[in-house]
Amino acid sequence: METTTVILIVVSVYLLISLMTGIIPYLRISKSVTGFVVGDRNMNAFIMYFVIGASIFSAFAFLGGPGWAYSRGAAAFYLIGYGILGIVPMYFLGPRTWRLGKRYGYVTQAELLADRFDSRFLSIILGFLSVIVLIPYLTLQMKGAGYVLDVISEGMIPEWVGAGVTYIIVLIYVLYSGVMGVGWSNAFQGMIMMVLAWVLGLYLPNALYGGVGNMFSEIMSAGHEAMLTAPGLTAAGDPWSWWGYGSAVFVSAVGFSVWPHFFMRSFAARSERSLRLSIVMYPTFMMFLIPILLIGFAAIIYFPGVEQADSILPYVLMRLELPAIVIGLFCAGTLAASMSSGDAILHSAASVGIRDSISKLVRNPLTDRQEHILMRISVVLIGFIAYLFAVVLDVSLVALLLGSYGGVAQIFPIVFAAFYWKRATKAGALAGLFGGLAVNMIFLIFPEMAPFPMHEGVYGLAANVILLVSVSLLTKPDAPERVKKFTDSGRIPE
């Protein structure tokens, strides 16, 4: 048989077990708004560990680490830098958020946040801006998955074909088990990425220099010292900044801890016990970084020139003298990066969608069952203005990821005042939010205005913060009852 054929075959029984998997938890679940978002509430904490994980980790690390490692060298550990830092926050705002959501019912990020604040204005924009960066993340991973089909079928599977039959399969078990159906397939899914991960990551080193150790010192023996060199390369190949790098780790690890997608995980927790261990232990999960890197790594002096950086690891896989059998559970693993992202970021981006502006905008309040249809015709539609993007259209989407983190940032000031400051007012999220989210999209698009060679992010946080102490001592508190349940949610009984 084909090695191609070989390799589809291995790809497509990974597809129909990861279709299976997610269909599965539609029988157990509710047929109700809180069911599809949230899970009845019902997350164990092996679930939680893998779709706190597997939501964050997606193609862009399968594909972009090892490419990063590989073009940029040092400057690739920003990676694991801002994911350890992401999910301190979480350790004390989600058993918060995991208490709130029980008492009062709440299921999204923005919900909570509107209720805090008094202002469906602020759940609208909240909603919004969550489906517009959710979006081209969401791309990515169709992006991703498409490539890699491209590449291990010698083109006879295109990348808008490979992209729509993943994505086909993502969406049916979206569309059927919510959010359930996320957890229980990034477990499947979690557990094939960081297997093969680990796998040949350290298969390489070994199989090309004879070792970890001995691969960084053919590399330093071969001039590239710059390569190991912290913070090691820009993309044009020179020398990173301490400047750039460090807000680079600093704006990603406080955009991490609020991405919507993200965030609203806590909601969907058993208990907050199994919310606090599967956060304590997520460190374990992010290990899976390192033997990525070490994939990009191994291919500097062995593979020299490949000019699309990001490629190298299906690039590598393509060239090595491995079985079939093992270069399509490679490429099984590296469509779970991808999958295992998506199905989190197209479910959030739906139900957000609906639940915290759309509904907010009808003059009638949503039944129910009228919320729950909504949010799975905009499962489809989502997924479908994202597969455009994928296919069709001719944008740049990597830089807007990357600027994203920036905008995604901002939600993070008025989520810590709305937990630890009393004094935070409406007027002043609303402001600081405004403000953070202006700032940042000036040196996004006129980065050479910047002081300091810094991200973005960190200008617009500065102005945000500055915006939300300001205006908020300026205005009339907001009513202590309202203010009071969340700045003492700590010592709500569970």
Second form
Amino acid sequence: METTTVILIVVSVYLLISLMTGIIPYLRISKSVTGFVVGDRNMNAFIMYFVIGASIFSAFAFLGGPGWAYSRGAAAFYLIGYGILGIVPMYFLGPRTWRLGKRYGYVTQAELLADRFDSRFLSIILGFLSVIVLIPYLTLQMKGAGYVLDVISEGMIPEWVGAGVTYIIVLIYVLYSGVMGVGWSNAFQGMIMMVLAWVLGLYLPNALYGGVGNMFSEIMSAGHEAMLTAPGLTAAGDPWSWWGYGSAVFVSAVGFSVWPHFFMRSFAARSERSLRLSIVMYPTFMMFLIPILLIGFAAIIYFPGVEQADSILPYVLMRLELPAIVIGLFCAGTLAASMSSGDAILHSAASVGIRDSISKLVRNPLTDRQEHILMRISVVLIGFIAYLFAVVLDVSLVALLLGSYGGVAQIFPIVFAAFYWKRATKAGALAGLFGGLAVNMIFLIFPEMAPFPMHEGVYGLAANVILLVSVSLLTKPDAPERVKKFTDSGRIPE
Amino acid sequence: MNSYKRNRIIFAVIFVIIALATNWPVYQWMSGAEPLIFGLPLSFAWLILWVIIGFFTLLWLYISDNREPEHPEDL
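May I ask for the structure of the form predicted in complex with the partner chain now, the form predicted on its own having been displayed?
Time for the whole complex; same chain goes first.
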């Protein structure tokens, strides 16, 4: 059989199983906002594990991870460095979030914060900002899927077709099953990703160098020792500074747990225990970064000079005499990485946009049914906008996305204060959030103004915390009974 | 001090150690390419070691949390 046919068959089978696993939960969820957004708060630890793992590791990890290892060496270890730190706050914030959600019916992050700080404005703004950040994120996932199919099929499947077909599948199961569709399909996609990463990551060093140790010895004797020395290289190829590496790890770790599409998954858990278990197990999922980075290292000596580092994985695979079925499986793996993040983002952006912004702007409160319908309409709308960006516009989305990490991290101080600091006030929270966002933005646009070569998010966080604390202390305390329900959220409900 | 609170303090201390070990300043002393450990450069193996330590610390906290379902307050 011809290579392309085999690849197409493998990819089609993968897409079909994704679709099925995504649609089946439709039979079990209630047809309501709670069913759509948080799966009736009934997600078990097994599904949660994959939702947490697979929604974090996107097409960016599958393509960008090896790309970083290939072009910047040890700089890529930062993905490992922040993952293990970033998950820890979830262990403490997650169960509190879950309890409040169960008791007061929250389904999104902004909803919880807006209630604590008694601010409809906060909800509307956070909702809009989330959608604005999540759309390019989704576009990136679509581009990744389209790109891989295009390269591997040697142009037979153009990018717009690949991205289109893949995301129509995603659209269908998100529309039908909401977050449970995301969960079930992520369990399947997560397994595919993990298996593929480990197989390829161990196979390539063995096939090319006769083992992982030999590979690194050869990289060193070829004069690339600086690459393997932390913190690796910058994009320009110079040694990266500890200022840069350290602050990037810090900001990413702080932002990790408050990404809106990630944070709101706490609401979906069946119980505190299952939520905690899935968080505790996260490092085992993270281990798949090891083979992912090995893939990139494997290409350094054999395939030097590839300009577009993110394309290194498909580039290598096309040049090795691999059986068609392996290439097909690799395609499925990349699609799985793309879809498992893309579906979560699409679902969250649509839910957040309606729940936190639109429903707070209309005069009459929406009924559950209206809200549910609007959410599904916005799934289609947001999917379509992201797709337009993916195929029509050629803007540098990676830069946009990396820029957004510093912005997202600014949510952390107010989330932390909501749970742990009684004295935090509405004015303090708003001042901290917007001050932090503004400072982050200034140093993102004018990095030369920064006193130290650190990630702009660090400056944003500093301004954020200073404003949050000082303005809170200068203003009248918030209503104690409202504050109490948040700071006491650690208590076991009777 | 009950064991619930004590465990959380121990966890916080280990977390700070992990943060320092995987970033500046401690990581810079373990940032070299050599020696190779299980075939991986020191800089790589060092981080993986701390991910494993982090995992077992979380697991320990989870197990000890579950052993004491009657704790008065959760941090």
